[in-house]
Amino acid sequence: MPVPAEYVRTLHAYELRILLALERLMRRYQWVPLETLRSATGFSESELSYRLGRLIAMDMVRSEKVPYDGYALVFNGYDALALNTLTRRGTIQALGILIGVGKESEVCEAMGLGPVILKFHRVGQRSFQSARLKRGYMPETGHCPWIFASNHSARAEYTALQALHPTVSVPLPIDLNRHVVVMSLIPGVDLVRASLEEPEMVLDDILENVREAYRLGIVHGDLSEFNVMVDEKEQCWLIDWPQWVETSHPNADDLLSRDIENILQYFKRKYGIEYAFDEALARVVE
């Protein structure tokens, strides 16, 4: 669950300074030494101790005593920095309810100029090594805490949405800060929860969007019934793009084949639709 909105509203300017200092210093340290943090913030020992205590109580910062007193920014703190920035920009005004939890993300409603979606990327311990090996946006070497891996993931998705919209039916990308993507609200449900009246037309629509993305040089890379949305008119949108690759990527053909196979197998399993894989692939890449 993203950080509670009241925590963000009640953050003191000194606490924001500590979070920003930790964000900066964690590019060099897994656990930022207390003395380094004190030097970076300019706070007295008592002030820093008090503010760190509040941040730890809000689960924005964690501490480690071995081999030295060290502190690290965690996702609640990173959420707070992103939400603070998005609020100051005027992108969002209020945080709504949690509406979805995925393998590597949490999705909330929010209010900006109108209803919007906030996607908080959460590249965690189990998915981190997989992400490092398989995804072009992940650094291959060096120190990369999970919060920064999530930043890379969010930036990758935002880049894809910018390239695809409006040619491909994807959410409108509105803003990006750190690991949070702000996008338009899609009025529908996941394909897996929908009961389609005309499944053949929806399947055709999905394949056409995969084709248009391919023509733009992009392969989704993780397409399934869980990241296609359908509204009451059975219009579809393709969502969840952090694992996309360019069509020139060495794994692009395999990923495209898997995307198409996942969709065809779902429609066959649920609706009994037989659609030859070779025909679908040819349609996409022609």
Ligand SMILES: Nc1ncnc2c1ncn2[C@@H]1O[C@H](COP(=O)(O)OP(=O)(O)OP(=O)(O)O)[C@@H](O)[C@H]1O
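Residue numbers count along the first chain shown, from 1. Worth saying up front: this structure is predicted, and the values here are computed from it rather than measured. Only the largest set of C-alpha atoms that superpose within 1.5 Å between the two forms is called the rigid core. Compared with the form predicted in complex with this ligand:
- Superposed on the core, the two forms barely differ at K233: its CA moves less than 2 Å between these two forms.
- Annotation for V66: C-alpha shift of 2 angstroms or more between these two forms, rigid core superposed.
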Given for the second form:
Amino acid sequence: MPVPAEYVRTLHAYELRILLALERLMRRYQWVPLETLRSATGFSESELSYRLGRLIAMDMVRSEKVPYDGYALVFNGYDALALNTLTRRGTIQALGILIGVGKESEVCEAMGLGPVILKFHRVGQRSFQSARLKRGYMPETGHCPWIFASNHSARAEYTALQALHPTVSVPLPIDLNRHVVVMSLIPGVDLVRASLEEPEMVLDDILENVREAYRLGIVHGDLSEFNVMVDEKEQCWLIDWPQWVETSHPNADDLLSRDIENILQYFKRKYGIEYAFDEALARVVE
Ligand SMILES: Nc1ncnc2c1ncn2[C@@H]1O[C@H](COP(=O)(O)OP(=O)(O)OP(=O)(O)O)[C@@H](O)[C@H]1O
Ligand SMILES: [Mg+2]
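Could I have the structure of this protein in the form predicted in complex with this ligand, to go alongside the form predicted on its own above?
Entire complex below, previous chain first.
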């Protein structure tokens, strides 16, 4: 789950200041020493200890006593920072329900100017975060690995949506902060859950969109019945773009073939449609 909305709403200004200080200091420390945090925030010992206690209870911060008293930001705290920024910017007013949990993301509804989608990227949530806590691994970038990887993933997705919208049928990118992408809500369901009346038309529409993306220099790289959405009128959208590559990338051809293959296989399996791979590929690249 992303951080509970009421935690973000009731976050005290001092607690926010601590989260911001931790975010900054985690470029230098695996565990930020208590004293360093104290001089960064300017709080008294008792104030800091009370506020840290609350942040730990909300699982926004974790602590380690050995070899010294140290504190680290975790995903809940990072979610709170992003949500706080997006709220201050006026991008969102309220958090809605969780609608999807993937390997490397959590997706929920929110209210902005209208209903929107928030996609929280969580790369290395388990791997990096736990490896880091155990081994103290730091990448050369000087960022803590899960923060760096999650921000990178969100930025990659946002960049693709900006390049593709509206030529390709994708969600409208609305805002980006840290590891969170804000985009328009697609009024439909995942292709895998739809029972299409005119599957040939939808398959055609998907290939047409893959072609338009290719012409803009972009290959999806993880296309399947799980990353296409369709609405009641059987209009389709291509979603989930963080792993996209440029058409000049050395793996682009393989990824494009796999994307097309996945889609053709699905329409064959579920609707008995025979569409030759070579024909589909030619349609996309020519
Ligand atoms: N803009 C959107 N509007 C409506 N629903 C969406 C939107 N974006 C995502 N969803 C829903 O959330 C689910 C998960 O989103 P997405 O596919 O982008 O990430 P993911 O599959 O969790 O990522 P990963 O590949 O890391 O597992 C989608 O299958 C879809 O049902
Ligand atoms: Mg997906």
